[in-house]
Each structure stands twice: as C-alpha cells, then as structure tokens.
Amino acid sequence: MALYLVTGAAGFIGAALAAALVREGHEVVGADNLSTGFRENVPAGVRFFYGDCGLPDLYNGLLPARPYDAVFHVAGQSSGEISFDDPVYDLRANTASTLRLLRFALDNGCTRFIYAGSMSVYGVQPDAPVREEAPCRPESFYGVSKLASERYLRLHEQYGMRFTSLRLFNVYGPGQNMANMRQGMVSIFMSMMLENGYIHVKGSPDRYRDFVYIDDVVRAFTACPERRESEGRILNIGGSGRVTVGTLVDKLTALSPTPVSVEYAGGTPGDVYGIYADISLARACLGYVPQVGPDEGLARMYAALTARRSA
C-alpha cells in the first residue's frame, strides 16, 4: 500500500482522483483550501486537511509519518478568464504552490511529483494535433503560470525529483461544478442547458477542442507511479480528438427532451481559436488510450446531473 498526497482533493479532478486511489487500496492524504471545491467532495477514507499549497501553514499538518510515495499537484486556479481578474492571485495559487509542494516533498524524502498541467500553455498553434515539442506561447496569466511551474520541475529534477506534467485538454464529466460559469466548456453550457433551455457561446461555432472524459483522466494519473517511461516527462492527455464547438453544442441539445436555444456572441480573453491533442507519446508512457468518447461521456454526464436534480 503507498501513501500519496492528493492536493486539490475537493476539486473536480482531485476528488476523483483520491477517490480511486482509495479503491485501489492506497493511503491517501488529501488537501484543499476550498476556494473552489466543496468538503463533501472529499472520497471516504481520504485524512484531509484544509489550506492553501501557496502558503506555509498548510505544510506542518501534512507531515507524514513515513515519506509519501507521490505526490499529485491538482490544486489551482483553473480558470483562463478567471486569471485576468487577479495575476498576483494566479501566481500564488498555480506557480508558487507547486514550487513550495516541490520544497516540501524533497525536504521530506519524495522523490516523485505528478502534476496537472494544461493545455494553456500552448497558446495559438496550426490547425493540428499539437506535440509537447511544439512552442509554448500562452495567451492568459493562468497559461503563464502553468508554463513556470512545469520549468520549476524541470529545475528540481537536479534535486533528485522524479516528475510527470499531464497536461490536460478540456476536462468533463460527472463531479464538475456546475456553478462555476467561468471554467469548463462543457459545464458551463450544459448547466444553461439545464437551467433555463438555453446556451450562450462566446465565440465562434467553428472553434474546436479536445475534450477529455474524467475516468480516462483518472486513469492517466494513476498509471503514472508504475510506469519509469513517464518520469520527466510532459504529456498531452486528451480524449475526443477535434470536435468544434458547434458539434459540442449540437451532441448537448440532442440530450434535452424540450428545445434549446442557442446564441453565439461574444467572447473571452485569452481564448485561443483552437487546439487538439497528439497523445502518442502518453500512449508510450503510461499506455493512455482514451476508453469514453463524447457522446458516451456527455450522456454519462446528463444523466447523472439529471438524476441529481430530480433526487
């Protein structure tokens, strides 16, 4: 049985995460200063502890009676739009964390750091799936910050660190906070959507992504301790290949029993046109084949929120 840190662990992504660590039969340490996450998402089984990774007072309760095995960084600002609000706020929450959680699991005898990284730090690229060896040249404050912190593994592999970046396409699923307007494509339409049968697009039908289903997410993060391949490696993790928004919008209001109207007006900063993921070199090191495409994982997605709704 290993024992890992979980930050973020009552976020999204984080939750699910130490949730199947636990299945798996890990000890699982879990952390998160509630900003964003909710302390009923926190799996059972999971020790949490309540702070803020870009501030020291977090670190004296994650104290481990043994060094833990591995630590996965999940905890951030999220958001693209959201860090233009506050850069200083970005910072702390995405660059300085990972570089106090990087301190914190030397001085403590990890050696292994699994980080969620982001599509973000890619910016504008050729209408082709993207390589990790393509040029990094980030549109938002929030790309910025997740660009330093993958150089700030980089520098600690002199340390002895052993690190993985995933960096993730436009995750979905089951879990996601359906309140938070301003993060998540899929989220934020299907919630208006559901809310008031109607869905508002910034930007252009003819954008295109890649969208990533939560269990395939999952998957790539916990592969990563078994598998030498992944170590100092940064790897794309997507899942649908390119879909236009247009399409997402159509596959969603398939779903709905009554009509959905939608207007597309607007946009958002920092939002690059498009991006999708080449995912052969996650395939070589960890084994990565997404197992949920879109419809499957949009249908998964209304159902449970549906069902949740009428509970």
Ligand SMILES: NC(=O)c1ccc[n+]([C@@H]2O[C@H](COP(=O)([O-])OP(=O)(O)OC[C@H]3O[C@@H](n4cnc5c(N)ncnc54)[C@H](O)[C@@H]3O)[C@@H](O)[C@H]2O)c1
Contents of the next structure:
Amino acid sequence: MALYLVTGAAGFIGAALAAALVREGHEVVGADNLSTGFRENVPAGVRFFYGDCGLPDLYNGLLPARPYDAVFHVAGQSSGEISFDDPVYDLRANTASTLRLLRFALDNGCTRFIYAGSMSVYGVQPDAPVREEAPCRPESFYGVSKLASERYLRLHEQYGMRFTSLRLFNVYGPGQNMANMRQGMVSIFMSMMLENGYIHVKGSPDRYRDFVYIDDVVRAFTACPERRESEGRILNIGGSGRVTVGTLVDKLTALSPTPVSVEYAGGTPGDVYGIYADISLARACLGYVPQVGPDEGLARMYAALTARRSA
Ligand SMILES: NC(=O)c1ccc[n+]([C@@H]2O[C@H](COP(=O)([O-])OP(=O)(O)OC[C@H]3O[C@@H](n4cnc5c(N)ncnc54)[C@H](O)[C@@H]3O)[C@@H](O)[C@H]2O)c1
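Since the one above is the form predicted on its own, can you give the form predicted in complex with this ligand too?
Now the complete complex, all chains and molecules, led by this one.
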C-alpha cells in the first residue's frame, strides 16, 4: 500500500483521482484551498487538509510519518479565461504552488512528482496532432503558469526529483463543476442546455479541440507511479482526437429529448483556435490508450446529470 498526496482533492480531477487511489487500496492524503472545489467532493477514506499549496501555512499539516511514495499535484486555478482577471493570483495558485510543493516533497524524502499540466502551454499550432516537442507559445497567463511549473519540475531533476507532467487536453465527465460558467467547454454547454434549452458558443463552430473523458485521465495518472518510462517525461493526454466545436454541440443537442437553440457569438480571451493531441508518447511510456470515446462519454455525463436532477 503506497502513501500518496493528492492536491486539488476537492476538485473535479483531483477528487476522481483520489477516489481511484483509495479504491486501489492506497493511503491518500488530500489538500485543497476550496477556491473552486467543494469539501463534499473529497472522497471517503482521504485524510483531508484545507490550505493553499502556494502558501507556507498548509505544509505543517501535510508532514508525513513516512515519506510519500508520490505527490500528485492537481490543484490549480484551472481556467485560461479566469487567469486574465488576476494574473498574480494565477502565478501563486499555479506556479508558486508547484515550486513550494516540489521543495516540500524533496525535504521530506519524496522523489516522485506527477503534475497536471495543460495543453494551454502550446498556444497556436498548425492543424495537425501536436507533439510534446512542439514549441510552446502560451496565449494566456494560465498557459504561462503551467509552462513555468514544468520548467521548475525539470530544474528539480538535479536534486533527484523524478517527475511526470501530463498535459491534459479538454477534460470532461461527471463530477465537473456545472455552476462554473467560465471553465470547461463541455460542462458549460451541457449546463446551458439543461438549464435553459439554449447553448451560447463564444467563438466559431469550426474551432477544434481534443476531449478526454475523466476516467481516461485518471487511468493516465494512476499508471504513472508504476511506469518508470514515464519519469522525466511530459506527456500529452488527449482522448477524442480532432473534434470541432460544432460537432461537439451537435452531439450534445442530440442527447436532449427537447429542442435546443444554439447561438455562436463573441469570443474568449486567450482561447486558441484549435488544438488536438498526438498521444503516441503517452501510449509508449504509460500504455495510455483512451477507452471512452466522445459519444459514450457525453452520454454517460448527461445520464449522470439528469439522474441527479430528477433524484
Ligand atoms: N479540466 C480540464 O480540462 C483541465 C485541462 C488541463 C489541465 N487541467 C489542470 O488540472 C487540474 C485540475 O483541474 P480541474 O478541472 O479538476 O479544476 P477544479 O477547479 O475542479 O479543481 C482544482 C482544485 O484545486 C483547488 N485549488 C486551486 N488552487 C489551489 C491552491 N493554490 N492550493 C490548493 N488548492 C487549490 C481548487 O479549490 C479545486 O478544488 C488543474 O491544475 C488544471 O490546470 C485541467
């Protein structure tokens, strides 16, 4: 039984990851500042600490009786759009948090660190599957903060830290925060559809993304400690390949038993036109193969939400 620290354990991805690690029989410590997460999301069996990974106060509580076998750093301000509101906060939540946590891990005998990176580091890229060695030109404060974190991870290899950064593409699925209308394309559209029978798309239907289902993301994270080939690696974690926003909207509206009106207008700061992943390196280093395609994933999410609403 391993001992793991999961930050962001009250958020969408961190809670799903912590639950999977508990199910696998591991001992899990969770931390979160509850800025966008919810205490009730923290899975049963997780020893939870409230606090901000970018500030020193949290860390006394996290001191382990024996070294953590790995730290999963999932906490962060997770919206490109919101990073424009307060870039200094974004720097603390996404970069200072990584640096502090890295030092904390090393000071306490942990040399395995798995990071929730982001496709937002790439910025504008040609219309082809993006590979990890593509030049990074982030277009948002969020993207810069995620890229800077990866650079800190790489710098800490000289102290013996073995890191993996999973560059997540558009993650979606049950457990996503349906009230946050500024983070998560799928959750925003599905929420508008369920609440109002209407979807407002900020930008063109021809834009494209790579949608990855939460269970596939969790499988990628949990594979990391077992796969030495993933150490020192930055790995793309996509799911659907190239899917246009228009196709996503069509798939969503097809799930609704009642008509849904759709409007395309406006835009989002820092949003790139299109991006999708080449996942061959994750396949080679992690054995990562996405299991849940967009039709099945969206149907599962819709079913989970409608069941909850009618309960
Ligand atoms: N959801 C996606 O599509 C996506 C894509 C790429 C990368 N990511 C990354 O994955 C991670 C998790 O994203 P999510 O979708 O679960 O978002 P989320 O907002 O649901 O979860 C983030 C959690 O981290 C907590 N948090 C934020 N800043 C913190 C801090 N400084 N200290 C402690 N806790 C803090 C929040 O309260 C929240 O519970 C983030 O780092 C995000 O950048 C997400």
